[in-house]
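One chain is shown next in structure tokens, namely the form predicted alone.
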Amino acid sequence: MEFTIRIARPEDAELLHDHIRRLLEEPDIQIPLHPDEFTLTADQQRQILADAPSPACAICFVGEADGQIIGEINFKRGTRRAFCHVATLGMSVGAAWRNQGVGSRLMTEAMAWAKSTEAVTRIELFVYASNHAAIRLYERFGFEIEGRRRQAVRHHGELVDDLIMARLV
């Protein structure tokens, strides 16, 4: 199936909002956010995208197919001087598009962006220890497990471990 990867724009707010809402409705989604906790509106999402600092500070790429957002990856740099060289990565791909190359293409774009900005020298992320597919993807892009947050996330009534992964740029 055909899809494109591009930088998110304010006019993507509704589609991005819908993407997140669909993810949160997936029964086995490994995102530490319950559907009733997602209170961000499409208008607020639009404002976030419009007000985003320069791409050197924060950026969001989306995967798009047939006018729908099928995945996204975002970076947010630290705001304090001590951490402004560190970007935290977040990524999601809709269920129907997993194992179709969307995650790899999103990661490829994101890593190219990270290498192009001299401001970022470290990228870090958190991933459920049970999310083996995501861990393998991150490892293919040079991320290493730096730590384990034991029983850090309540998922479907159980406490699960969360891994800290990072790579230097």
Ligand SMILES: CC(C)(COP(=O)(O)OP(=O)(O)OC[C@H]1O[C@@H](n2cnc3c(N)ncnc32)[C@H](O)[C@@H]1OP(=O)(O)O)[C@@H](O)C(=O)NCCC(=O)NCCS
Second form
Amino acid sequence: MEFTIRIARPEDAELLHDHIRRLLEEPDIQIPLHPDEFTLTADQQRQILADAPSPACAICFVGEADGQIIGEINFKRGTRRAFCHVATLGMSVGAAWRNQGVGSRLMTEAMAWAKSTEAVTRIELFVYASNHAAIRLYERFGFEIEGRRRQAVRHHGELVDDLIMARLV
Ligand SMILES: CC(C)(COP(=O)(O)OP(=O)(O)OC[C@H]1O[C@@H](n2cnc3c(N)ncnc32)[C@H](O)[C@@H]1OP(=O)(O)O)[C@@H](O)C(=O)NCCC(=O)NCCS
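Could you drop in the structure for the form predicted in complex with the named molecule? We only have the form predicted alone so far.
Up next: the whole complex, starting with the chain shown before.
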């Protein structure tokens, strides 16, 4: 099915919020945020999207199909002057849409934006060491593993490792 990638708009807040909630409720999702810890409201989400893209803040791209949000990718920049050239990346694609190239398209757009800003020169992320699909996608886009944080995450009662990955823009 057709989908488009575009910068998220304030009016996407509600659907984006629903997308994240659905994602966090997946039983095996490898994201270190429990559904009851997702306290951001749709109104706060709207405000974040209204402020972005801003050189001081963040940007979010969404995948859209048939009026629904099917995926998102976001950058959050460091707020201290020492770190404001660093953006932390997060991304997700709805379960029904995975392995169909949506993540790659989101990443392509996000990287083009990062290159065009000049303000961001390093992009980093954390990923569960067992999240092979995500790691493969990140490596394909030039991210390198810089370290392994042993037992950094509690996942279903087990302590598991995550990786820090980064690429210079
Ligand atoms: C990670 C994620 C965003 C990728 O999105 P996507 O739309 O499926 O990405 P694409 O279809 O563009 O690419 C997926 C790649 O993973 C590969 N892949 C899928 N399952 C895999 C597995 N078990 N082992 C290794 N590679 C795998 C696919 O082959 C494809 O790579 P290729 O194109 O080089 O063959 C998506 O899986 C997702 O949202 N997962 C849940 C949330 C999440 O984990 N987010 C990342 C947190 S760090």
